[in-house]
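Presented below, as structure tokens, is a lone chain in the form predicted on its own.
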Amino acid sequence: MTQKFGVTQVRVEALRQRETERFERARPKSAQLTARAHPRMARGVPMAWMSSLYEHQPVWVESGAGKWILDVDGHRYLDFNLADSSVFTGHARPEITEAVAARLALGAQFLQPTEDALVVAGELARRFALPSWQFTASATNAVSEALRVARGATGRNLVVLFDGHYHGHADETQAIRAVDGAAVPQWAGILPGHVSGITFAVFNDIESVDLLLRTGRVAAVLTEPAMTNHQGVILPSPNFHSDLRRATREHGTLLLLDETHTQMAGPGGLTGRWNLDPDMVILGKSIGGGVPVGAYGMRSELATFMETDGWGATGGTLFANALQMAACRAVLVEVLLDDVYDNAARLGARLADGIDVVSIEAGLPWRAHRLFNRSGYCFSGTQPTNAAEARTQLHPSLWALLRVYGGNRGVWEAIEGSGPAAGIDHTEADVDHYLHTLRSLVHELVS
């Protein structure tokens, strides 16, 4: 019988069908709400993406507290997705909810600065060693503005992305690498001209970057320090970041690091953990503790450029509002203290160790990805070094089974390819529950 990654497709599909039927039978209220929503909202959800994140029906949520999510049918889940890393702080963290409530009582939005912004910018400057910061409503907005600053400051148009990237949902970053290497729109509705300023290199291949930089036309290289959006984690090779920094400096190109996901690795994200030296850093998600926010920090000379006459390519009415700044201040000053990152990283290592043990015990080739608080599945057992290698490890039906099997046993799994992540509220017992559920599934798969 044909196997892929040590399991037969027939067995995967049989278990997935059984578990999906059980999952949907047990959630009638969610099904009813989705049906009621269809006439008012495309796909029956307020953001269409919510219906495509998972293969099972949308689960409507009633509440969350710490590491727990409660759905409208009364099912409680240990959250190992953290809303795609946006609630590393946990749900409804008291310090954050109190700060937000207090700010709401005083006014949430003025289109004027509040003192909280000064505290937040100062704390981010300390953590990431970049002196000047700007704030937006999301990391997508922050990426867009950072690219405008880079192009304006350098007088160049091209931006290098890496194959397999994800940097938010702005038009130009919704580009994928065609067979001939050109950038083409990833989705319908995005004009080819909107991605004309994008070109692609291969992660961990510094020669592919050098070749593009030699043209003298590249304003910026934009990358995650470790790629996190393509079947788990793609880690940099030992010298990749030092070579990338050398090459960008040599050719007058700015280096932008998107830490929207990887900022959970430490107080200064991977920039701090690995002593990286970018010209700009982009943040979002977890610095707001669930309140929408984006941010980007930059070297002083780029901030000086933004102060030149005629510069107006950034900003939005709701950007950097008082409510965002109050939430970020509570997160950075009261919740995400330096030591909580170390504990989350320890739990992430426990997850990874457990995934390896379960796989080895079952005779499966699977091995864990490791990135501080975050783990995940390398189904072939070989750590990918670029997106092309990562694509060979995709197994959507197996991932769908992992999700729904966990959901039926009180585990809220990460979205496809991301892998489970530990937040600051998780404990060893929570990780062990996750691993117990995984061991049960693997036993059924290989029996």
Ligand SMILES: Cc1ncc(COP(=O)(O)O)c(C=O)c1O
The other form holds:
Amino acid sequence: MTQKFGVTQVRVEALRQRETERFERARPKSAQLTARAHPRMARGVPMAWMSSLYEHQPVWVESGAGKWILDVDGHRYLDFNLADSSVFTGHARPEITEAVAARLALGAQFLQPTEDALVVAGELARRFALPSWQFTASATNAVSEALRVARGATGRNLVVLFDGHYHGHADETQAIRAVDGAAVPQWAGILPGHVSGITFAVFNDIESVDLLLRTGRVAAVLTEPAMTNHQGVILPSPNFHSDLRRATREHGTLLLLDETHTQMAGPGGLTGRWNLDPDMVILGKSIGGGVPVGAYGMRSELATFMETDGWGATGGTLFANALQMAACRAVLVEVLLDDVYDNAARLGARLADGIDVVSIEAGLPWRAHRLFNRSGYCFSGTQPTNAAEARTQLHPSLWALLRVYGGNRGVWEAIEGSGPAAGIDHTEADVDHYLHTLRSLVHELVS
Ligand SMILES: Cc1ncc(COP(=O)(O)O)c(C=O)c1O
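Coords for the form predicted in complex with the ligand, given the form predicted on its own:
Okay, now the whole complex, with that chain kicking things off.
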């Protein structure tokens, strides 16, 4: 029988069908809500992307508390997805809830600054060693503005992205690399002109970057310090970041690090953990503790540009509002304190060690991805160094099985192409519960 990554497709399909039926049978209220929603909302959800995150029907939520999610059918899940890295703080964290409630009572939206912004900018400056910060309503918005600033400040048009990137859903970053290396729109509705300022290099291949930078037309290289949006984690090779910094400096190109996901690695994200030296850092997701927010920090030269011509790069009526700033202050000053990251990283390593052990014991080639609090599945066992290699890890039906199997046993698995991650409320026992569920699935897959 044909096998892929050590398991037969027939067995994967049989288990997936059994588990999906069980999953959907046990969630009649979610099914009813989705059916009711269909005429009102495309794909039965308030944002169509939600329905494509999982193969099973949408699961409607009642509430969340810490590491737990409760659905409308009364099922409780240990959350290892953290809403795709956007609630590292856990759900309904009291300090954040109280700060947000207090701010709402005092007014949430003025289009005028509140003092919380000063505290938040100061704290981010300390963590990321960049002096000046701006705020938006999402990381997507922050990326858009950061790219405008980079182009405005350098007077150049092009931006280098790495194949396999994801930096949000602004038109220009919804570009993918075609076989011939050109940037093409990823979705209907995005014009070739929208992505005409994008050019692609290959992660971990400094020559491919150098080649583009030598044209003297590149305003910025935008990358995650470790890629997290393409079938798990793609780690930088040992010299990649120092080479990237050298090459960008040499050619007058700005280096923008998007730490929207990797911020969970440490108080200053991977910038801090790995002592990186970017010109700008982009943040979002977890720094709002569930309140939508984005941020970007920059060197003083870029801040000077913003003082004069560059201010026009910014703007959103609801950006940097009082509610966002109150949430961020509570997150950064009261909740995501320096030491919580180490504990989450320890649990992430426990997840990764456990995935390796379960796989080895079962004779499977699978090995774990490792990135501080975050793990994942490298099904072939060979860690990818770029997106093309990562694409060879694709096994959508196996991923769908992992997800429903966990769901039926109280584990909320990461979205496809991502990986389970520990938040600040998780314990060793939670990780062990995850691994126990995995072991039981693997046993069924290989026996
Ligand atoms: C690295 C990175 N940047 C930016 C974004 C966009 O974040 P948002 O969807 O919150 O705007 C994401 C979303 O997953 C991301 O992974």
